[in-house]
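First comes one chain, alone, set out as C-alpha cells in the form predicted alone.
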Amino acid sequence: MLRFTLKRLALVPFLLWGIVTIAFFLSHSISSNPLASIVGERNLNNPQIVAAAKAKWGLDESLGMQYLLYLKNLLQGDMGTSFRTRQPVLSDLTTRLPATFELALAALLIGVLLGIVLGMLAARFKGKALDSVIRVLALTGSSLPIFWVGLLFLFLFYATLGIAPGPGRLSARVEPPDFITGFYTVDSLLAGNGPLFYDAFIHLLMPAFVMSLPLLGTVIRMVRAQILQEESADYVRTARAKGLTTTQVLNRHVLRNAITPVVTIIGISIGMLIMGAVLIETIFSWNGIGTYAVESARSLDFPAITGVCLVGGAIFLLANLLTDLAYAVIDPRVRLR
C-alpha cells in the first residue's frame, strides 16, 4: 500500500500543473476586459490609468509570459493578488475555505450516517410501509434541485413558521469566535462559549441538510440494494444456519460487504460537496469558497479563478486517493499494488 500511495502522490504535482494550465488559459480566453473591474468603467478611456493598471497587474505582458510568471510565483507559494479584493489569493482562500469545509463536512456526515441507517431500515422492512416512505424520501432527495429546496426551506421554516434561523453563519449582532480553525462550531467550543456554539450549530443544520439531500438519496438506495443482494448470498445462509440472529448476520457480515461500494460515492462526494457549494452558499449567505468563486468569475478576477480551480483540483485528487486507500482497509480482498 505504501508503494501505491507514493506512486499516486508522485502524480499529484503533474495533475495540478495540468489543472492550473487549463484554468489559466480558459480564464484568459474570455473576450471581456478585466480592466473594467480593476480601474472601473469610467477610467477605461484614460490611457495613463489603463497603462498603470496593466503594468501593476502584469497584463501588459504576453499571455505566455503571464503564464510563466504565474507558474514561477506559484512555485514560491504565491497564488497572485486578487483584482477584486486587492488581497493575496492564498489569504482569501485561507479565510473562505473553513466555512465551506464546515458546511460540506456537516452535509457529508448527515448524508452518510442518515443514509446508511435509512438504507438498512428500508432493507430490513422490505415491501412494508416504512420501506416505501424511505424510498420516496431517497427519490425526492435525488431528484429535486437543491436551490429550490433551499429556498422552500427558508420560506417555510424561517419566514413562515419561524422555527429555523435565517441565512448566514451566525445571527445578526453576534460576533464570530476568534479564528482558530475557522469552523465556528469548533472555535466556539474551544472558547468555551456554549450560546455561541448553539447559534452556529442551528445556523449550520438547515443548509447542511439541504446540501446533503442528493448524497442522502444515493446512499439510501445503494445501501438498501447492496444489503438485499448480500442477504441472498451463500455465506449469509451459512451464518444463519449456524444460529446467528438477523442482527448479528447484518452487523458482522452483510453490512461490511454492502457498504464497500458506498465508499466510492463518499470519496467522489467530498470533492463535489466542497466545490459544488456555490448554490447553497449563495442561498444561505454562506461566506465560503463557492461565493468567492462566483464573485471572482463575475469580475474576471483571473488569479482568484485560477486559485479556486487549483484548490478544487487538489481536493478532488486527495479525496480520490483517500477513497482508494479506504477500499483496502474495508475490504481485505482488495490489494493495492
The other form holds:
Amino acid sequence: MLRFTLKRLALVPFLLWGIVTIAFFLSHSISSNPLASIVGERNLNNPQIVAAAKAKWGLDESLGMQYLLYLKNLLQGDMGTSFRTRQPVLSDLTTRLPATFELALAALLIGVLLGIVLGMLAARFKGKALDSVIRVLALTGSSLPIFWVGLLFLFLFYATLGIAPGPGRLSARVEPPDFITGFYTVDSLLAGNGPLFYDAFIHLLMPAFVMSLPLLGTVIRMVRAQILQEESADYVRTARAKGLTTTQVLNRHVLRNAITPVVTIIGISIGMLIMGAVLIETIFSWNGIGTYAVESARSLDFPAITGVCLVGGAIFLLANLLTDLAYAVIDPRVRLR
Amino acid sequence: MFGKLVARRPRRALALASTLLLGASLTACSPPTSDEGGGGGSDEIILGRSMDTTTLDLSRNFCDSCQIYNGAVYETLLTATAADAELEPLLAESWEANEDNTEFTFHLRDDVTFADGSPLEAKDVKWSWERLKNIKGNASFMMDGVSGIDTPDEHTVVVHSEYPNSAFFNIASASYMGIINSDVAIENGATADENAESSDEAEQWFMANSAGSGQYVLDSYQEGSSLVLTQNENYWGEEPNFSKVTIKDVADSSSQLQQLQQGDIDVAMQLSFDALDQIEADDNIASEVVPTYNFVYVALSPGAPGAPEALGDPEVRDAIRKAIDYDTVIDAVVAGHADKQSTAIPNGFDGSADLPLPEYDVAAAKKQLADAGYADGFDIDVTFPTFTIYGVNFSTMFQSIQQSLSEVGITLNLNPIEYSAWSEQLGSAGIPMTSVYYAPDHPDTVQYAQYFSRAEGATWGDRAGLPADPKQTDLMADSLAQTGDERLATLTELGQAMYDDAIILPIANPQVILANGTNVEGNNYHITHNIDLEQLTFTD
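The structure above corresponds to the form predicted alone; please give the structure of the form predicted together with its partner chain next.
The next block holds the full complex; its first chain is the one shown before.
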C-alpha cells in the first residue's frame, strides 16, 4: 500500500500543474474585463488610471509572461493577490476554507451516520410503514434542490417561527473565537467557551442538514439495498444458524459488507460537498470557499479563480486517494498496487 | 480482533450521532441571546447592507459602502449636512478662496487628534491629498487641476489649482478627501510620492488598520461577512453614540428584512419597495421613505459599433426620451417610489431646478421620428449589466422600456450580461444603448458636467462618440470660475445643453426606505456618506 500511496502522491504535482494551467488559460480566454472590478465603471475610459491598474496587477504583460510569472510565484508559495479582496489569495483561502470544511464535514457526518441508521432501519423493517417513510425521505432528499429547501427552512424556521438561528456562522452580536483551527465549534470548545460553542453549533445545524440531504438520500438507499442483498448471502445464514440474534448478525457481519460502497460515496462526497458549497453558503451567508469562488468568477479575479481551482483540485485528489486507501483497509479483498 | 473493532465502531459512532442530533434538535428550539453568546453590549449597532467594498485604503476606494466607512473613520476638512448638503466646518474651522478661485486656504482646528493621540497637522492634509492624486486610484480625479499644496504653518493649508475651480470646497467634503495620519501610514509602507501608484505598499495594511481622526477606528474586516468599527478612544469631539458599529454583509432585500424583523440587525439599508407594505405593517420596524440624489439612466451612444444611424440625430434621441412611459417604468421597478429627473443633474443640485422633466408623449415621439425619416422605427441592441441597484432591476427596467418604445416602432434587442463582460464592451468599443447608475461623490454639480456632458474630456461625451461641444466646454469652465447666482445661471444653461443632447436619459431618481428597529432613531440618507452615523442613536 505504501508503494501505491507514493506513486499516487508523486503524480499530484503534475495533476495540479495541469489544473492550474487549464484554469489560468480558461479564465483569461473569456471576453470580459477584470479591470471593471479594479478601476470601476467610471474610470474604464481613463487611460492614466487604466494603465496604472494594469501595471499594478501585472495585466500589462503578455499572457504567456503572466502565466510564467504566476507559476514562478506559485512555486515560492505565492498564489498572487486577489483583485477583489486586495488580500493574498493564500490568506483568503486560509480564512475561508475552514468555514467550508466545517460545514462540509458536518453535512458529511449527518449524511453518512443518519443515512446508515435510517438505511439499516429501512432494511430491518422492510415493507413496513417505517420503511416507506424512510424511502420517501431518501427520495425527497435526493430530488429536491437544496437551494429551495434552504430558502424554505430559513423562511419557516427562522423568519416565520423564529425557532432557528438566522444565516451566518454566529449570532449577530457574538464575537468569533480566536483562530486556532478556523472551525468555530472546535475553537470555541478549545477556548472553553460553552455559550459560544452552543451558538456556533446551532448555526451549523440547519445549513449542514440541508447540505447533507442529497448524500443522506443516497446513503439510505445504498445501505438499505446492500443490507437486503447481503441478508440472503450464505454467511448470514451460517451466522444465524450459529444462534446469533438478528441485531448481532446485522451489526457484526452484514453491515461491514454493506457499508463498503458507502466509503466510495464518502470519498466522492468530500470533494463535492466542499466545492459544491456555493448554494448553501450563499443562502446561509456562510463565508466560505463557495461564495469566494462565485464572487471571484463574477469579477474575473484571475488569481483567486486559479487559487480556488488549485485548492479544489488538491482536495479532490486527496479525497480520491484516501478513498482508495480506506477501501483497502475496510475490504481485505482489495489489494492496492 | 480487527473484526471485532470494525464491528463495534459503527455502534459507537451511531450512538454519538444520535446523541448529537437529539441534542441539536432540542437546542435549536431556543437560539441564545446576545449576552449568552458572549457578544457585545446594547450600544453596538448593526447595519445590514450588501457591501460593495473592495479596499479600505482611503486613497484607493470608491464605492457606496466605502463612503460609510470613510465617513466614520476618516474626517474631511469640510462636511455636507445631511439635510440640505450645505457645507459645514469639520477639521477646518474656516476657509476662503482667492478672487479667481485658483487658491484655496483652509485654517485647521488646533484641537484635533488622530486615533493614536497625535495631533492633526497641515502636513497630514498635504500628504493625504497628494497621495490621493499620485496613487492614480478611482477617486484621484478629485485632485484634478491641483498643482501644489502649501503648508505655511501647522494649521494652514493652501491649495493651488491650475485653473479656476469654485467646486473645490464642495469636493473637499467628499468622503474620499479624508485626512490620514501621515506618520502612521508612512511607517506602514504608504507614500505620497509622484510614483505612489507603484511604490505605495500600504494597501494591505489599511485592510486591517485605520489611521484617521474620526469617531471610529477599524476593528476588523472580513470580506463577504462584516466590517466592524469600534469607538475611537481618543476622539477629539463629541463621544460617538455607539461603542461598536458593525456593517453586516446581507446580500439581498428579503434577507435584510428577515434579519431586521428578527432583531439580528438594527438598520436595513437596501430594502425593496416590494416589501414596503410588509415593512409598514410591522410594529417592530420604524420606516420612512425619503428622496435621494441617486439616479439610474439610459445612455445612448451614436458612435458605438452597431448603433443605428438614427441615433446620431438629436431629434431621434429626444423622440426616444418622449416615447418612454416613465410612470409605468417607475411603477415596474420601484413600485412608483422614484421621481423623474430632467438630465444627468439630480433634482436638488444647482442647475436642475428650471430644466424640463421628461414627459411621455407617444404622438409627439412618432411625429419627431417621422420628421426625421424614421416613421417605421428601427432596431437598437441594448447591452446592460445584470444587477439591481437602488432597488432598480435593470432587466425589469429595460423590459418596461422595450414595451414603451415598441409603441413608436423602435425595437430593443435586450442583451443582459455579467458586469465584467459589460465593462469590457463599455471600456473598449462602446455600447449603443445601455444603462448605468450614479451616486454623488460631493455636493457640487460640476461632477455631472465633467462626467455626462459633451465638454472637452467628459467621459460620456467620449463614450457617445460625438465631438466635444465648445459651448459646453466653455460653460463648464465658466461655472468653475464663478460663484453664487452667476454660477447657478451658467449651470442651468449647461444642464439645458445636456438635456438637448439627449445622450443621457435619466429613468428614475429612486427614493430609499430608511428602516430600523423601533429602538433606533436618527436613521438618515447622507449625500456623501450614504448614512451619517452621528445622527443614529438607540432610544433605550
